[in-house]
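Below, in structure tokens: the form predicted alone, a single chain.
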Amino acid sequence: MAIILGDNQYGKAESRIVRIVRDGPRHEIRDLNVTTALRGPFEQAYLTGDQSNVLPTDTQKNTAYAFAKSKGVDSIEEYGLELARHFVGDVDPVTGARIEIEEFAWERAVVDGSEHDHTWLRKGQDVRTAAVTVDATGEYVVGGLKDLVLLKSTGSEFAGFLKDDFTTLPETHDRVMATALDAKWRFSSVDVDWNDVYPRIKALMVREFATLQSLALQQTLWHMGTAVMEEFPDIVEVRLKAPNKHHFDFDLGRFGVENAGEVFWAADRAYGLIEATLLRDDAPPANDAWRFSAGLA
């Protein structure tokens, strides 16, 4: 019996980088967690401890904070693009590249009732989200968004389910449905206005949530996954996931105090995870698209 070496890379996770943009009185400002990963033939790094064919991490992350500058932040997905083709087209002998990018949203201040120039407030939970892959088979780029909560108090049901003799769920037709949603979607093209694509994608996702009358988390899935890609014929591939946070009942009758769906007990754990793949039928391979590195996007 042989052991073998199997897929393997290596980067720098989570570089945090702020980039602001001071070249006139109204600054701009972008927030981004970024992780690099090449691969290559570094079999020896591993097997022998032989470093030859090694770009340090530390450079890696060097080369992010030097582009943030040189590049600039237009879009997460272009600059991941930039960093990616660097190190494969730049540096001999990394034959693949994997940029992982969150990006942590601000709004400008409001003070007396004038946006601030450069005073910000962070903004909301929900993270967008770039991950980019470049190696010999291609450009791919997936972008994304995470920990956005959504919460309805009707419109939801859940019935007609398969019961045996451990279930103890009710029926209903008339629930509050709340996740905090995680959506991924590949692209066929870079040739995408990234700013333009990434609000519109959120509000239709948004919308379907709201106005589906909905029979189970799967379903609002389904159609929050289809409205996208009817919507962009370049996007080829969603990948959704989202933990159903419970809202049940409190039993305030055995205090004599009537709750007809007012008060809610919001379960932490455990939780129904709901996940689905939403994919066209002619798409084009996904190669290594998908293959995280830190999994942060």
Given for the second form:
There are 4 protein chains.
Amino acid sequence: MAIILGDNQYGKAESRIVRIVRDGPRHEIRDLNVTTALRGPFEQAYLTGDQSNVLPTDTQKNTAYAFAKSKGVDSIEEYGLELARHFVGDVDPVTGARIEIEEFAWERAVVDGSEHDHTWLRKGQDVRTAAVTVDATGEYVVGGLKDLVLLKSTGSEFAGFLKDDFTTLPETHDRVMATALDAKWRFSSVDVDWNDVYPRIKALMVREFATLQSLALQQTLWHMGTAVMEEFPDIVEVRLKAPNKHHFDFDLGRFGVENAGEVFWAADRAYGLIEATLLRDDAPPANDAWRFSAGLA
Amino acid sequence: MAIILGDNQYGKAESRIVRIVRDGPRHEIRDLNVTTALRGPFEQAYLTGDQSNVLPTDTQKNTAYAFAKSKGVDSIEEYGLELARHFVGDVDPVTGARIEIEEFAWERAVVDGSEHDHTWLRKGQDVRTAAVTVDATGEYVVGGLKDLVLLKSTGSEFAGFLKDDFTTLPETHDRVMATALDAKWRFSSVDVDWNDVYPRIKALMVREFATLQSLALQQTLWHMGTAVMEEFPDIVEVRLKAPNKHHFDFDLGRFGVENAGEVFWAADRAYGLIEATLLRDDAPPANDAWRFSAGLA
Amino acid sequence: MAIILGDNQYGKAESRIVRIVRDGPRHEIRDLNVTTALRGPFEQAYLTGDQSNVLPTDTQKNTAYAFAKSKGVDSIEEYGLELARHFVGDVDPVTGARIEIEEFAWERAVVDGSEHDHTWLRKGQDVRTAAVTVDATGEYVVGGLKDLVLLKSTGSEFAGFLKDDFTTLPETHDRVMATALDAKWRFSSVDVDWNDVYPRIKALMVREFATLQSLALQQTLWHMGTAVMEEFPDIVEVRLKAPNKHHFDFDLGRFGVENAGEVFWAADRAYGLIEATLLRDDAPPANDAWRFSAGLA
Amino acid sequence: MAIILGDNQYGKAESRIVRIVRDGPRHEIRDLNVTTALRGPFEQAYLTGDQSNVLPTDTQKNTAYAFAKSKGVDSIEEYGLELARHFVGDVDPVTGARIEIEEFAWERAVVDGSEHDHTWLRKGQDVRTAAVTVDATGEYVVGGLKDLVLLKSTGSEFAGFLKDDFTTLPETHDRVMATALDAKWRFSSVDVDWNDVYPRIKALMVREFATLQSLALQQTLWHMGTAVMEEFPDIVEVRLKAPNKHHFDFDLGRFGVENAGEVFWAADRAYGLIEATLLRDDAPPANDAWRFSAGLA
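Mind giving me the form predicted together with another copy of the chain, seeing as the form predicted alone was just shown?
Up next: the whole complex, starting with the chain shown before.
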């Protein structure tokens, strides 16, 4: 009945790193939020306070900034792999590394019809994410996006559901459907053209959300996930988490005003929450690919 | 030495109203956060609890939803004027109304190269605002935008400043400049093509931010404001509030890595904060145009 | 029709300063968020970019940290006065200074029944604030608190209100009343025992909220304000802003369950918003006492 | 290479339920944020949109509100068990239920030295949590707290750590240590005096944080967890997640001011993040006890 130390990891969360490429007059920008976590024989740090195996989280942060220069940030997936490989390969006691990255998008300012060389506006609300794990079993990349806010004003139904004594919801064959999608996809390979794949995945998900006559948010998620997996053979698992951001018809009939699906109250809470994993039946093992640290990616 | 009731107002803040126009297959969406506040002879509600002059905030909310249908939301400025005129004109004790509106932007989903009829993605982070005041002295519209996040990677200096015993900041002739602009502009008229003006103002501000070789954020703000006022004669006052979102060079030299303005730490706090009002010397009086309620617009 | 520069100010917002007093084994803690803003002849910074009158915001931050040691933080009001006097008195071009401070409360950890010497827990959600202004017209202190979340489960009514075509709210003589109070009070003097006054003001406001059989939130605010002003002669103005955080009866009758004011849905938005100023009829002029910078205090 | 539906669940997140007990003049309040999620044979909702097995999330919300009255909320753990048992036992296709609850604390207003019967102030920032799982394998309760913000101004060291080329952090034998603790503990039984256990666990954690001369946050976490497990035999697993909220000495020496651990800059990001699981070596299987839905509890 002894108490033992189980899973543990430590690192530096949320280093805000902005990388400017300024080789010529036309600069490039990458805007990241980087979390690193290390795994290995750190028991003595817990049991006796002995830090001799512990690389400080401050050092991890320094490394993340240094690699943004020395390795560059062509894609967050590749940059994350470089960092993870360094910690596992170059720092002796470390046996596993987890790198979680958020990337914030910018678009070039347009001035007098032309894209500006060194000025940008923050673009959109959705965030590209990458979660990289490297350990003795291999290298794992989970790509993702979050806070992709989508809304369709028709083409969504909810009917034929189970009813019990607490059910008061009317059936509907035309409602607003809105969500803030959180999607993650696991690759079976690290030999991927990351910057090519990401926008195509996003476009496929938007397409399915838009074009499916939806009988439930569950069905929409399934279509989103399968569209991605059919297009990309090396994506072997997709995890989707989608709040049902309710838009309720506001009852204007009380004041003699008709409301045929035109005026809605966008509610904050409570919200539906639908979660699903799609998986190839021959997917290789995920091992620690889904073991989170800060959980922002 | 009596205690008296001074300025007071009351209303309903943050009604989340989504308006879908569905006259044909191609829908339109307007997504609003509406605050209403009423002014008038409400002393007895405070002094004795007598509510006979008090139109409930719930009624104000109902009205805002009803007008979204009956009057429509062609622009938030016009919709706000309709609401304010109603409260002052149709509700007997009310002598003044303040309507503050945030509008969240959406862009059409693009599916197989075409804009979709009834599906949208939330667009950008900046919010269009309108603050409308109607009272016995007239009608006032303050347009605005907020959370417009801009960054330039060169073309910004900060030097020649005042120094005292607590000054340690080095001078620089090349730094990152970034802000999340909050801008408000007062019109001298309510006969304005609101939806034409808004994007042009935003474009002018972006242009000035991008193209001025900036000696200080103060100078950039002045150029933004004058560009707008020179273009639009009926804009008589511009108020600007701009955090200086610091991007500090991360010292990579400690690890033998050069960093010539390429890797930055984006700090959260503290931040500089620059505020300025630009005004025509013959501007008509603002009266209560700048008297806020919830202050979100 | 020239464009002129009107009101302007600049400074450093949200310096997070923690001050530990460690004269003996029993430490003390003050946890602040400090904003400074300077006013004066800064036109050329805007018009031409000339910074020769501009003390950097970084210097202002350094000064705030230095004063936390050299002057100490006995109270945020006194510390704010010290900072403001320094900027106006010691920095030549500066003619006015505005200091806004939030203070976060901590309580000592209790270990085996005793208060611990150097360990604390963050206490409560309400924040003590001070806004200090010093300029050629004098010295002004506005004390305050915000985010004081209060709820009473009975003793609140709302009836006898004005009705129009959009009114559907039923009258009630027993409802939940809840708010997150934002209160600010202006002193006519700077010779005040700041740390004695603050908790007494808070206690008076809580007492009035609790004990008044409230006919409206307006009435409750009036009672809160007058109780404070009657107790403290040198408080000459009180400004109150109170959201009506709605707690709606959840309709359980649909499932055959009675709900006599026992189960509520706590809504996020929309919320009522009640604002009032109470003032002595012989109050000295406020001048710039209420001219905000970051507006957090 | 077929695509299959893996883990999935759906429910209603964040129902904000306030329960007032008003049997006599002295009321009681419980303030909850309730998430429910159901597991079972819901494949057809995804694959074909067939909802015949799907109890609407709206119904789940209704049930949560109804149970707050009919079952009461003596403790969130017991209330969660009632809800979970109902969904699994009474709703035919449901095979598993997950209930996640946050509870917000209130303290009675003190008026003229006495606790008030029906008025409260929100208390503290820490949140009590419960995550209940009921399925064919049994019943599981995970208690918890989060956002418990603790700070000690001495009694914390960090030295003797591993160094590499990117290490610049100096060693220290006296620093501020601060965190916002997130702790969860798994019970091996559901026959527990929940409201007795919770404050005792919190007190033990605070005691260990305060009294241990800490060589690392890791060591502090280990002491917190073992103190709890040694006191409560039916707690078989503790999971701890603790940001290291850095408080950096502000360099006042540049202005000739000494700073012997008295003035600190409280940084927002980046922060250290330490995570650990403590476990009895004979703990019964957790099964789905740690499978989250909204993840707020």
